Every structure is written in C-alpha cells, then in structure tokens.
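Presented below, as structure tokens, is a lone chain in the form predicted alone.
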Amino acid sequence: MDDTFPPTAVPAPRTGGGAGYLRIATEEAFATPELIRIWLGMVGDYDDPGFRSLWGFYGTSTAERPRFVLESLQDLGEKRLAAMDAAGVDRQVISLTSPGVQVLDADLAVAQAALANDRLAEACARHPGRFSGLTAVAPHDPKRAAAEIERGKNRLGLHGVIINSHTRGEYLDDPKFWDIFEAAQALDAPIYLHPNTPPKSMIGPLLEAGLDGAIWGFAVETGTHLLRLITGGVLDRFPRLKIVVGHLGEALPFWMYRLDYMHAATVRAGRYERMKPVELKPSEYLRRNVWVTTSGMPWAPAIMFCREVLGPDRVLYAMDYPYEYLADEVRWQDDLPLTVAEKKRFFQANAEELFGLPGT
C-alpha cells in the first residue's frame, strides 16, 4: 500500500462491467451542509458522549482521513464519481449517514430529513446511472416518518428507507413506532438498519476502552437493535419487512446457533417479561427477513460464511464509503473464489432485486 490518501490498488478495478459484473456499492454515506453544521454546534452542549465522541472527532480533527470524510459526505456530484471511477464502483446506494436527523428534535428532524431527501433525490436525477439512494425519516413522529417513505418512493423515486439505529436511545421494537414497519412492508421499502453510536445508557465501558465506534460500539449496538426486532415479535407482525444491515450483519450470523439455543432456553424460563415465545428461531428471521453486506467487512472468510450460513441471494456488496475507502477491498471481493455468475449476484444482481435498482 502506498502512503496516499485516499490509497489506491495498482492496478485499479475498472468500472463498466468488463469483468462480467457492475459494481453496486449498497452502503454509502453522505450528509447535508445544513445537517452538518446543525451536528457541529450540538457538539458542546448536547447531553450524549457517543454523538460527542464520533461529531467532535469529525468536526475538529485536522488529520487527513476525517477531512477527507467530512469534504466527501457533502458532497453528490463530481469528487464523489471520480472516487467511484478510481474503485471501480458503477453505482452507489447512498443514504444518509449516522446520527441522521435522529438527534434533532421533532419538528426540526422532519425538515431535515426532507431537506436531505430532496437533495439525494436531485443528485440521483443528475446522475441515474451512478446514483441510487434511500429516503431518510425521523422516527420520532412514526406517522409523518411513514409518510415520508411514501413520498420518497412514489415521488422522489428513492429505493428504500435509511434509519440510524436509535432515536435518543429508543428502539424501533415500541409498538408506537410501527407505522414506519406498516408504510415500509406495504411499500415493498426496505429498511437499511445503520449504526449510530451506543445510547448513554449503554456506551460507559466502549467509551472508557475507546471502543464505542466502528470498532465495536457500532456493530454491539445496531446488532442488539436488530435482536430486539427480531425477540420482540416485530417481524410476526410485519413478516414481509425486508431489514438491510452491514458490516457483514453486525455479527449476528456468526452467533446463529447460540441466539437460537439460548433464546429458547430463555423463553422456556420465563426469566423475561419481554422475552416471549415468536413464530420462528432467530435463525430464521435472519434467512427470512434479513440482507447483509460488506460494508467495512472486505474479508473473504467472513464474506464466504455469511454467503453459507445465509445464502448468496442474502450478501451484499457495500464499501461505506467515504468512511471507508481503498481500492484493494474492491480487488479483494474481485478475487473471492466465486464464479463469474455468483459474482454478478454478489455485487450487482442482488442490490438491483432487494433494492429495485434499474437492469442492466
């Protein structure tokens, strides 16, 4: 590896689809100019040490890699293509990043997401054949958030739904937030279920460790929102929800047969008022109802055992970029052993069927 940044792979995968596939990274980031500034002066008062911690970080480091990210999130136009050309990405799934408009209140969070909902939508119009993206909500008013996926899809033409874990530390298992399930299934939306950093009730030992990012925090914190989903009975009710998670599915399927085990042994104790009997193991709401992807995660070990334990239709390719982004993980998924037709799946074929992405 060279000592530039953002480094590149000699050679450069190319984009185009000569290798027999398009490229269509399913994980990348970007945010207003007005979120950001918004973000940025929260940073001193706002009452979360894992927002402090991840916003402080961005908004007053002078190393090279956080003002690469911070200049590249604003941006939908013509840094963001060539950075795609030089990795050899053909298309991008953009949403927008953590912590949304999440933080924010009520009022303010709605026009936000609106705000970043038009922007995306524009950027997407500007350029059809490289952009995609999904439709931001504010889960704190589900019935308006509900309406919004609806406009993102009918009229934006957006692809799905972007929700940064949770919301001032609550989660999306509180039936009061269902209508946002209720618009997504019946809209056929899925929900790309992203990392925020670890509530306040939660991020204590991860902070104190300097664990409470992408190291860890993220993947302990958006697994346990998933498993709350997935043990708290959401997907009996809402059995067609497609739910969309990273960084090779935040652990959980690496922990299958433990989840499965363990919950049924809980369940027959009865140690939790919460924890009742579901319709399914846990196992099988990951196969049902889950999609993965790479993002972050460019390890072909892990990349194959999610492919098996899963099933290849269920694994994504994503970079998280700009979070993330060097041309030798898009040269090592080039290289897993796969063949040329299961390629075409892993990269684009899948994206294009879970997300409804215009064909080749």
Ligand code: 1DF
Second form
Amino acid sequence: MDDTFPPTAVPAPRTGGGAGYLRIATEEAFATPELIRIWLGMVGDYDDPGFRSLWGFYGTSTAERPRFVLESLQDLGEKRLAAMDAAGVDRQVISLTSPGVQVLDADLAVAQAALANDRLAEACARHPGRFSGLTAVAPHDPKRAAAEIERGKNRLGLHGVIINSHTRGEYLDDPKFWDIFEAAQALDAPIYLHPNTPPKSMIGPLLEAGLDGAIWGFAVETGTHLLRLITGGVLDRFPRLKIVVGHLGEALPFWMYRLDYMHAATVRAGRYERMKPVELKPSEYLRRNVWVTTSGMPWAPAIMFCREVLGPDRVLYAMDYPYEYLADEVRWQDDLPLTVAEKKRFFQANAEELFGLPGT
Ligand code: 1DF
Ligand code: MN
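Write the structure block of the form predicted together with this ligand for the protein whose form predicted alone appears above.
So here's everything in the complex, that chain up top.
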C-alpha cells in the first residue's frame, strides 16, 4: 500500500467520465487562514480538551502529515486541483473543516462563517467543473444560521450545509436550534453532520487513551448526535430533512437491529422521560432521512454492507481530503464488486441528485 502523501504511485487518472462515471468526493475539507489563525490562538486555553487536542496537534506538530494537512486546507486552487488529478477525483464537494466556527463567540462565528462561505463560493465560481461547496453556519445563532443557509443556497450557489456536530457541547435536538432545520428543509438543503471531537463532558476516557480523534472519538460523538436527532423526534417534526453522515454512518448502520430492538423496549418500558415514542423505528429514519459517505472507510465489506442495509441510493463516495489522501483508496473503490451503472450511482449520480450538483 502506498502510504506516502502526496501519493507517489501513478493512480487512476481523472476520469473525465472515461470509466463510465465521474468521481465526486463529498467530504472534502478547507479552512480560511483567518479561522486557522483564530483557532491557533485558542489552543492554549479554550475550555474544550478535544479542540485543544485536535488543533494543538495540527497547529504545532512538525510531522509530515499534519504539515501537509494544515497547508492543504488553506488552498482552494492549483494545489488542490493537482491533488484531485493525481488521485482521480473529478469534483470535490468542499466544506469548512471541523470544528468550523462552532467554537467561537456567536458574533465572531457568524462573521467567520460568512467569510468562509464567500471564499468558498468564489473558488467554486473559478472552478465550476471541479469544486462545489457547502454553507457553514454558526448554530449558536440559529436565526442568523437560517439566514446564512438561505444566502448560501440562493446567493452563493452552495449546495447544502456543513455542521461540525456539537456546538460548545450542545446538540441540535434542542428545539432552540430548530430554525436551522426549518430553513434546511424548506430549501431542500442537505445538512452534512460532520464529526467534531467529543465535548468536555464526554471525552475523558477517550482522550486519556488517545482515542478522541478520527480513530474512534469522532464516530462516538457524531453517531450519538445523529441518534439524538432520531430518538428526540427531530425527524418527525422535519420529515423531509436530508442528513449526510460520513465514515459510513459513524457506525450506526451496523447497529440498526440493536437500535430498533432496544429503542422499542426502552420506550415501551417508559424508562426515560426524554425518550418519547416516535413515528418510525430508528432504522426507518436512517433509510428515509440519512445518506452516508465513505470518507475514511474505503473498505469493500463495510461499503457493500451499507449499500445492502441502507439501499444503493444512500451510499456516496468521499475521500476526506486532505486528512485522508491515498490514491489506492480510490482504486479500491473502483474495484468494488459493482457494475459500471452501480458505480456511477456510488461515485457520481447519488451526489449529483442529493446535493443538486451541476450535471455533466
Ligand atoms: C481528521 C479526520 C480531522 C477527519 C478532521 O477534521 C476530519 C483527523 C478536523 O484525522 O484528524 O474531518 N475526518 O473526517 O475523518
Ligand atoms: Mn472529515
């Protein structure tokens, strides 16, 4: 396996559709230099050990991968395009990397989200055939977040919303955030619920063992967030909400039977005041409201399993550049045991339909 980066092996080329499909990568990250500067000024004393762990590492490590990540996040031009060409990615759906503006005070967060969205929209306008983007918001100002979702879609030409999971330890099942869902549903804008490090109240044993980040803590935190939306009745209130989750659904597809069984048993027993009856089984919300991407999970058995239990329309290709950047991972997904038509769905058509991307 080629584990250097940028990849040195000659990979599959940019397809241009030659293989029968374009490759659209759907969880691709960027950051403004302004936001990175703000974060790096916060890592010393911000009261969130997960944030300090993550951005302390990327901000200060001299190792090769974090240096590559920090530099590549800030490029929305030639370097990114060259990386896409080298790995055979035709289009990136780009979003503001975690935790975005969600760690900033609300007014600064709103301003930095707008700046990031302007920059991203400009880059997409410069490279309309290669880049599409999602709208970043400050969830802790839900009214202005809703307005930014509208601006992102109708004025900036962005294709959905990025929310980097918890906002200062708070989760979106709290009705105070629901202006965001109202706007997203009304505008048919998918919300990409991207991982964040676990909040202070959750992180203890994970951080102690070095498991707070992408290896596991992200999935625990973000899978929990999605489950809270499901069990908290958010998807009854917003039945047409579209939620996109990376890393093959942050483990929830594997748990579908157990979630359904234990949810029903727990509700029936009246064990928790907060866990009220909802209209569907957890697995039914996953099949109705949720799409998953293969970011960081280029593993055929897991991908095929998700296609089987969620349906082939709900599993989309993603790379997670620049955190994950291996040309081999593209080739492994080219080699999935699927027909060309099925691979077109996986690599291209599902993303075009879900995000409303420009056709070919
Ligand atoms: C990492 C992974 C960082 C993912 C990310 O954003 C991220 C990482 C800060 O490896 O530290 O988006 N990821 O989605 O797997
Ligand atoms: Mn990611």
